[in-house]
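Quick heads-up: it's one chain on its own, the form predicted alone, in structure tokens.
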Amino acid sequence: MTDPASDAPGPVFRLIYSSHLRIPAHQRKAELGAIFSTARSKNTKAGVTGALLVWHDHVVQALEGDETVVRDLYSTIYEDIRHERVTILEATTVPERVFGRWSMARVSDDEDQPDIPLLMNRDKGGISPAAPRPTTPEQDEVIATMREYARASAQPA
């Protein structure tokens, strides 16, 4: 079910940030599960909406919404002890949400995998590919430079 603030035509704040996940790698796959499924129930009664790239030991995820809430959204994974590094990469007013469709979604980090909106399983208590939807150019666009930002924040410093 989508919020209808997601919907809504019109200018809205999109924030992109980079982590380093903090998480041991044997106990990646049930957190980040438990992750996506929070931020999925969150951001839909929240209005957000966005899309979560993991590449190796590295996050980078598009938020959009209301700039308060995708602020305070950004203000608590800041906090979160699972991420380390946390930095803003981009916050700024655009014309459009371009993850209108996705409370969150999971970006492939590879281009020549789909990119895929994930379902929450109730069953399993994790996390399950949704059925593959095409995306659009704006969409390409954002998820290409999200991706150049996770190369990038994965060199060596």
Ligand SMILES: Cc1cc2nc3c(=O)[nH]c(=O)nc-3n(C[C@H](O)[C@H](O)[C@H](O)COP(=O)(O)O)c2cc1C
The other form holds:
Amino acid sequence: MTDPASDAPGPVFRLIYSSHLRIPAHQRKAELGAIFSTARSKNTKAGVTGALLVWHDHVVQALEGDETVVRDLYSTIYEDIRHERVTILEATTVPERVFGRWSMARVSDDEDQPDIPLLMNRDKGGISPAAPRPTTPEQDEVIATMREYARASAQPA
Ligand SMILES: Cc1cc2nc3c(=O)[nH]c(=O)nc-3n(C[C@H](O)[C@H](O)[C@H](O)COP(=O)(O)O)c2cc1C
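Please show me the structure of the same protein in the form predicted in complex with the ligand, now that we have looked at it in the form predicted alone.
Complete assembly follows, chain above in first position.
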């Protein structure tokens, strides 16, 4: 799902954090659905864009927007009892929004229909035209970093 979150060009603050979900497996799908629903509606109003990667119990989320707004939102998210071990990985101003069309993109290999598939279908035979690219190269770069963070946070300390 895409939404017209913010099209303004120029520098933006980006915060990336990791955390560990505390939601029991049988409630996970419903609870993550509720989180995405809240995130999309609140983020759109706040001019925040981003992506949320859920990999097993591990979360990596990127939040882009005005620095004060993003830091305030992070404080709210930090307090959320549905996850723990919330740790900032990056907090910096970047030249452009990467997730400009997404108030909160779902990047997940646990879901049936992720908005941004982690695994691209390979072109079989090369005859059929390539499917429209779901992500930009800039998004691919940030998503790849988020996946590395998720896998790193899954390693025992
Ligand atoms: C992993 C995770 C990611 C979240 N991401 C967002 C988000 O991007 N935007 C948002 O508004 N709330 C997000 N939330 C929910 C917030 O923690 C909070 O419950 C929500 O903003 C409602 O806040 P309110 O009490 O001010 O209405 C997230 C929660 C979790 C556990």
